[in-house]
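First comes one chain, alone, set out as structure tokens in the form predicted alone.
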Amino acid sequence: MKGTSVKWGLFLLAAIILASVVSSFTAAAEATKFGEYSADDFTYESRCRQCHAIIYGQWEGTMHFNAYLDPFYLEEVKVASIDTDGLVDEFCARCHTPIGVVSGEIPPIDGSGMSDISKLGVQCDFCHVISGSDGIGNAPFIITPGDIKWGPFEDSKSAYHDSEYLKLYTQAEYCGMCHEVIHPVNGLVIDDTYSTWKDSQYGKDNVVCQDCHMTEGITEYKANPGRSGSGAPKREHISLHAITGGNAFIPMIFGAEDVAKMATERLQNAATLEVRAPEVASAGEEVIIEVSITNSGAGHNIPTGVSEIRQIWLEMVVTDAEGHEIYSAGTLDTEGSIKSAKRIYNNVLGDSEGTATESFWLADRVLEDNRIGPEKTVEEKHTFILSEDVVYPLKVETSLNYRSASQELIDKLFEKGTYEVPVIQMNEASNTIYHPDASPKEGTEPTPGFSTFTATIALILRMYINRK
């Protein structure tokens, strides 16, 4: 993961020479600028509770609270910035700590000087300070901090602050802001989940990130009736903050039990499986399974965000009568690692020698796109001989497993065995593959195991049977 001094003093005279041309690294005029505010300017989330306690509770313990808070973000980010001689630091930091930017407490990347409020990460004061964007992608957010605060509402009115209407709170290209990332040197997209989003039937249907992400339809929109705080009008939605993805590891180390179930069930909407095997099969015979794989429920590829570090792939286990293992694929080893899927659905980054790399910030290629689009299907097709000696009815489970990262990569930042990656099973799909003499008949429960020879017996006895 480390990079050389000489490589990235390349990188570096590069990023000079086009610093002129990344404007959404470098945000134009108009976006707030690095320590264009002060810490001071901003509103501490417990006064914000006061009057929207139902929010504060739903936005707690999210990963937007804990944007900055998150340990694998800060150990990844420490060695992004030894890796780029700090190139990154306010790249990074800009969506993850943004009143630690716009304040000029980060860099330097280890937190030393950064305020209290800053380690609140994506918080109620700043999100309802945009007064406006530069575009999308890198976080190029214009902020007014100050008494006015902005949000969805034409007709909001506050005893403690002035309220105002802002259309942006209502679109995609709100959440695009940070939810599109670009190298800040060479401009290689590393996060696309709004550009792929944009690009899908849901842009063109115009279906919004909020109204599958602060809803509680999940993969459409569904009204939430209620008020957005003390003493507000009752509204026919208001929309939930706590704005979950797919990412139920880390909250599950903050004991964010209620957030970790929340990106579960959206995991578990999110796609759909079928397995075509056939109803029977004999000893010495390939068999063939075909599975096929839908985005059915999101609006981008699954995986998307860090996707070169997240990991979905299928697991297949075909077990006889007797729990003997005929076929595996997918399994984890005692390592935790990933043996023998046919595919590991996510992106693969390559650096400027063409390895692959989980490092997003030595990347300048895509070497794979694995992911799976929406409403898009791949197939997977796994084969395997039977022997001899297995005993029927032969059992196919499938699972569509998914994980926010690789358990190797958590070992590497972390000392081994300080946290283990929960795997979060998509889906699942099974089917029963029989003896050709013994598969159950259309209306008839399927008939107990069968070996080659008692099969044999079977088919004997109704013959004589038939005969008498």
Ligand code: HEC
Second form
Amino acid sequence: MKGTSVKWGLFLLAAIILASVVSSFTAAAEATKFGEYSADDFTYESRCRQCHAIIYGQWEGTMHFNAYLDPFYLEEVKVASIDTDGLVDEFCARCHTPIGVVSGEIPPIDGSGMSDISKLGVQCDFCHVISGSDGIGNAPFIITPGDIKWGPFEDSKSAYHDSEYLKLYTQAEYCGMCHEVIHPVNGLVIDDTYSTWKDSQYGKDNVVCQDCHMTEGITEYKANPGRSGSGAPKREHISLHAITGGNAFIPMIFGAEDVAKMATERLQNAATLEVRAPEVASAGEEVIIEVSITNSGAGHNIPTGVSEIRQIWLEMVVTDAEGHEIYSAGTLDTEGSIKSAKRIYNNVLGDSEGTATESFWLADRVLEDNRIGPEKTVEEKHTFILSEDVVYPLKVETSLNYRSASQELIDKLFEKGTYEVPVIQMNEASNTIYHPDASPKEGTEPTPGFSTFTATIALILRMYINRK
Ligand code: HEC
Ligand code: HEC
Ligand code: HEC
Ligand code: HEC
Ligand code: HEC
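Moving on from the form predicted alone, kindly provide the form predicted together with ligand HEC as a structure.
Below is the whole assembly, all chains and molecules, this chain first.
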């Protein structure tokens, strides 16, 4: 522990020197200084709710609402603070309790100095007093708390507050202030959601975060006509504040089932699965099943964000007609650990010794990056030998799974048995393998992934064998 602190001290010194060199070359508007305001400068969301009740209902229970009270965050930040001797306290809190930081209530990291409003995470008034930005990543927001609420409308009028239009609200750069996390000491990019989006076709076509995350389109913009509050005019589009990603775990802990459902639906729109299994196979033969997974719906990697903690993997179970398991990969053991998956689709960070770590505050390098890029496809190959005593036909069940964290990590942070991390099925496929002599049942549809070429070859082969 001592060694870590010394190293951090040196790093920090270097970072301060670097930061002062960099800032002397940049002339952009400066980000808000932490501790510059007081919690009293912000308005409780209950006030906004009086007129914007629908928007309030959408935001309630989301990860922005939970950003500070999230028990997973609170446990991790405790560990991070101990590991770094408190050096990351203010850093971590910037995005998870922005009011807590700009009002100087954090540090201390234990939350003992916090007002109630700071605990509301990323809330209405904070998001709508953002009056500018000083760039991307690590929370460079510029805020002007007070009567003016900034937003996407050029002609908005309210009896309660002044309104000001700011283009930033309709741009990915707004989200990119917090959805890009750079290690404050060594510069390692820990969360690259904004930059991956920017480099993708979505970024080039300007399909912004808001199009997918603040409309019902999920994977594209979909207009949502309506009124944004009582007394407001009818507009062609009002954005949704049920901003969800893939996290159903934390919303369920808070009883926000609607949010968990939306997260599940989003995950089910993120990827397509194509499974190529032979239609027939003989005993003693090596069966090869190939799978393609395509990130078809997300404007960034899947997973993204704290992707070193998230897990996406393929589960495949092959059973014979009597239900005997012939092959399996990616199932869970009794402890909730993933057994023999071909690959976990996430990234693996390493500390200064090159040891893999999920504690991203200790990371200074990327050891492995297995995330699936936007519009990219990855392949997996599963093989097994058929034994003589199998009972045909065989069933191949394939499932693409997601969970917010490994059960092991959650069991390490909380008392075992406290939380079970839900496994969410993103997509699935089912294939049947027949005996070479048997012809598939009438009307059996080949699964979407089955290549007609393989099917034709199999058919010709079967006709040939049958004739002999
Ligand atoms: C994460 C930051 C964030 C939070 C939290 C947030 N908003 Fe917004 N809000 C936005 C953005 C961004 C837009 C513009 C979206 C667009 O036009 O694509 C917006 C738009 C609006 C609008 C204009 C109408 C509309 O829906 O487009 C109103 C009114 C509004 N928000 C009120 C609220 C209220 C009330 C809350 C709390 C219940 C809230 N916002 C919470 C970021 C936020
Ligand atoms: C007395 C009712 C009332 C209260 C309270 C209220 N608003 Fe509004 N707000 C409105 C109306 C009406 C509009 C106009 C909507 C339109 O033009 O479509 C509006 C517009 C907005 C806009 C859009 C501004 C723009 O130019 O795009 C934002 C953002 C917003 N409100 C945020 C908030 C926040 C945050 C709170 C709480 C701190 C809040 N409002 C409290 C009535 C209210
Ligand atoms: C002030 C910082 C801040 C801004 C601005 C912000 N976010 Fe977030 N967002 C967060 C934090 C912090 C979390 C995670 C909270 C947690 O996991 O405990 C989060 C969570 C999310 C999630 C849920 C992720 C999941 O795993 O389910 C989505 C989706 C999201 N944000 C999208 C957006 C979009 C889109 C915008 C822009 C309109 C935006 N955010 C603007 C800080 C911010
Ligand atoms: C083309 C639609 C699309 C665009 C554009 C898009 N997203 Fe997403 N996003 C998704 C889908 C679908 C998922 C669910 C897959 C997942 O969770 O990995 C998702 C998941 C997320 C998550 C949860 C990540 C995880 O794996 O736990 C966050 C955070 C997020 N998006 C933020 C953003 C931000 C910030 C932007 C803009 C820079 C953005 N998204 C742009 C569709 C989109
Ligand atoms: C620049 C903004 C920012 C900073 C700084 C930041 N985070 Fe986050 N954090 C986020 C966002 C955005 C997400 C959501 C990403 C996603 O859903 O994958 C998140 C998610 C998390 C999660 C996952 C929560 C869950 O329920 O799945 C943990 C844990 C976490 N952060 C801890 C920390 C710690 C510890 C630090 C400091 C070392 C830190 N964060 C610093 C923005 C930030």
